[in-house]
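What follows is one chain in structure tokens, specifically the form predicted on its own.
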Amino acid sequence: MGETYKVPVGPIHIALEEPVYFKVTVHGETVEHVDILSGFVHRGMEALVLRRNFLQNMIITERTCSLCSNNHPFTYIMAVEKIAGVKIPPRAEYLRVIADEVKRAASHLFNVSMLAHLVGFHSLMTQTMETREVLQDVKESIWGNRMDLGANTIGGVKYDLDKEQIRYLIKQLNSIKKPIRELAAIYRDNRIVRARTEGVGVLSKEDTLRLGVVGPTARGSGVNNDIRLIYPYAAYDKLDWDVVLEDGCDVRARALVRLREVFQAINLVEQCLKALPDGPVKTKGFPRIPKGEGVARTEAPRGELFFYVKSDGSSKPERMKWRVPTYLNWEALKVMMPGNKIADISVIFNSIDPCISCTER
């Protein structure tokens, strides 16, 4: 029958990418209950941004997290642009989508590679990371950095694409289509991967809606909550695409959503490159930020990211607050983990694509 006892996981643990502490109650090898404790990497960023001006905060918000670093300044900038009444040039709208989708594809590939690592399929992890490396090279070649792109600015974007860069980007994206198809088939069909992911960490559609889960975690349970579609921004309403949904409600379904969204990201970038309008990439000068309030939402790789900015008319924000996807998603772990084995804890945790740096900023 086994006995009931508690297993501490974290805050520093080989299966965790960042510090977080799980107090797990198990019966034998089966998880019965989970408590989550956080606060180990708090950096006080929401206080820090009040001491910097609106331009400096583009850099600070980008350092919130590495894997979804583009979305934090992107969302912040859109909130500031709403306060200032700024409308960015059409070319900048498409360029914002290009940067965002390249970043999304790289983030998703990193998450599924960690899944391969956690189930002990290390050759699959290596192949996935090698494919992702092509996108890392793209980021470094076009934006000058492998993680923090610095692509956006208030009033548009900081970069433009010439014909040579467009040819390079298309060539690199074409080069990874076949490898990603092959990888997706392994994640979908391989018996080892399926044995460790199918029926593991189940989160029903009803629980997904009840807990307000966002991003690929929700879409793996059949919930259509993609902000790019329901609250479009940049050029997303001018592109042809459909929300990726799976109904497996488990770790496998969430991984498949991310892999399918990698293909979708490539397609969106290609559409943007074909439809890229001529013209400037930024409004002239720096706009005055008047007294007022602004909010903005984007679909970060992990789900909905929400920014609130309040200005008193000075060069610095009076108040800033942002809500990140992991904050909403990790409450669902208390539903996903019970009934599974101890060995599945890290696999389930990875399936929400957790970002402690975002959550404890």
Second form
Amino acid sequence: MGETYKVPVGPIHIALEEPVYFKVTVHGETVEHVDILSGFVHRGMEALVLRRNFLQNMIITERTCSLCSNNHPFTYIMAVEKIAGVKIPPRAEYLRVIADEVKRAASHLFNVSMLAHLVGFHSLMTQTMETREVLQDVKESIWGNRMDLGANTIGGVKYDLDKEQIRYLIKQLNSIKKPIRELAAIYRDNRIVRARTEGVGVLSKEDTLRLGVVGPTARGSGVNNDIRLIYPYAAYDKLDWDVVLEDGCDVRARALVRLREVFQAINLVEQCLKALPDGPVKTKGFPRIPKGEGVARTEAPRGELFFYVKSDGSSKPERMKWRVPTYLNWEALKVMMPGNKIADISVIFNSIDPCISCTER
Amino acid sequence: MAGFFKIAIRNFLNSPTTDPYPFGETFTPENYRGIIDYTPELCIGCNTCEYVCPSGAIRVREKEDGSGISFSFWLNTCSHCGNCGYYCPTDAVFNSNDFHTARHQSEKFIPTIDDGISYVQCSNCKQKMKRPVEALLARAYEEITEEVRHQTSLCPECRRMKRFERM
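How about the form predicted together with its partner chain, since we already have the form predicted on its own?
Every chain and every other molecule in the complex is listed next, the one we just looked at coming first.
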């Protein structure tokens, strides 16, 4: 028993079929040390966007990742709007929140269903996916695509909701409330799920603050860093909501944060639909982007997303840089994993809701 | 485990949730961003669709024989983002809700839409010019009078001269 071994995990088939490679040092079956190797899906997007104009980049940024595909163009557009000094109409602000929260609910349901898959509870996974399918149908019916909504544009939003669509949206959201409540109870109380998630992948509050962890991963350790609250954008400051916090610090706490945020997202969409002001959804014409720099932050489903855009007054950006939440969160894996069993690696990895294609771009 | 049994038994009594596609109907929303369609009658050859297309699936060029403007579209390059349809000033390019994108290998690299518009002649100097499109006139003028119709049948150069004469 006194020996340590090195076990390669990845680069294929870790949690979400995304490529990242772990060099794990184990003592018996217990993880002692983790090394992360990445760079398998680098696509050179930051160079690619410099060869496209501002309108084309709305789509390119959206293709960075499919699960937070609304937040990338959203943040990019907010940064460009800051350079151009555009103020979007109030109706557009609410519509942006609606698109964002529907995506957030679907993304969180996907992550918790992956958790069920990794703990070996496949019927729970299919059932969660089945419930999520209602949201996918909503996205397809209103925005035209299951993942890439294309909701935002520079100066407003591309879509508008008429009375019938609002009725449809409310009906569909009401129809998933009961199934999600049932599923959340299983995630919370089921013996198998608890045995695999409770006390696994512990990240203390001190480590969370030290590593700058963001999003539901940090909120599962009781750290409130929700950009929607501390740096409000769109219509978030006009809505009535509270940040979801759990203090379990483990995989279970993070899953519970996500499940509670699904309800919160549904609630926020309903509030937006009730308070939706009349008026245009977009400023007139296309604004000229002058020379300048802009930054924007939003709360993506995985945490804080940051965009920097520099324009030289031409039709193309001079420099663009984005920092995605997973980049901060995967450092925390080196704290979470040691002390756990090999079988828990994928569960812990999934608990930060990793998005490798975002991080490596 | 009891919590899940309730769901399992309910599922057992319900009918399947999957659609019998391709042997039956499936759910296709009205707004679905499917394959691009093109209406040459509405096109003004303004090149906006090519400018906003991030994947370079659209090409708008002057025809080789100079008789008009061609519009080519490659389905295999398209990412179905809907930017072209959104920014098209006359809705000549739009997303249909057809999602059947399978094509023969031989058609992989050839344009799936190869169409375009022809130039018309100026009623005064017979020079070739882009024709006026009703949809754009309706946006520019409150009422399309005979005077406006006559003006639009002239090339920009002749129109300027006519206006100049009137002053």
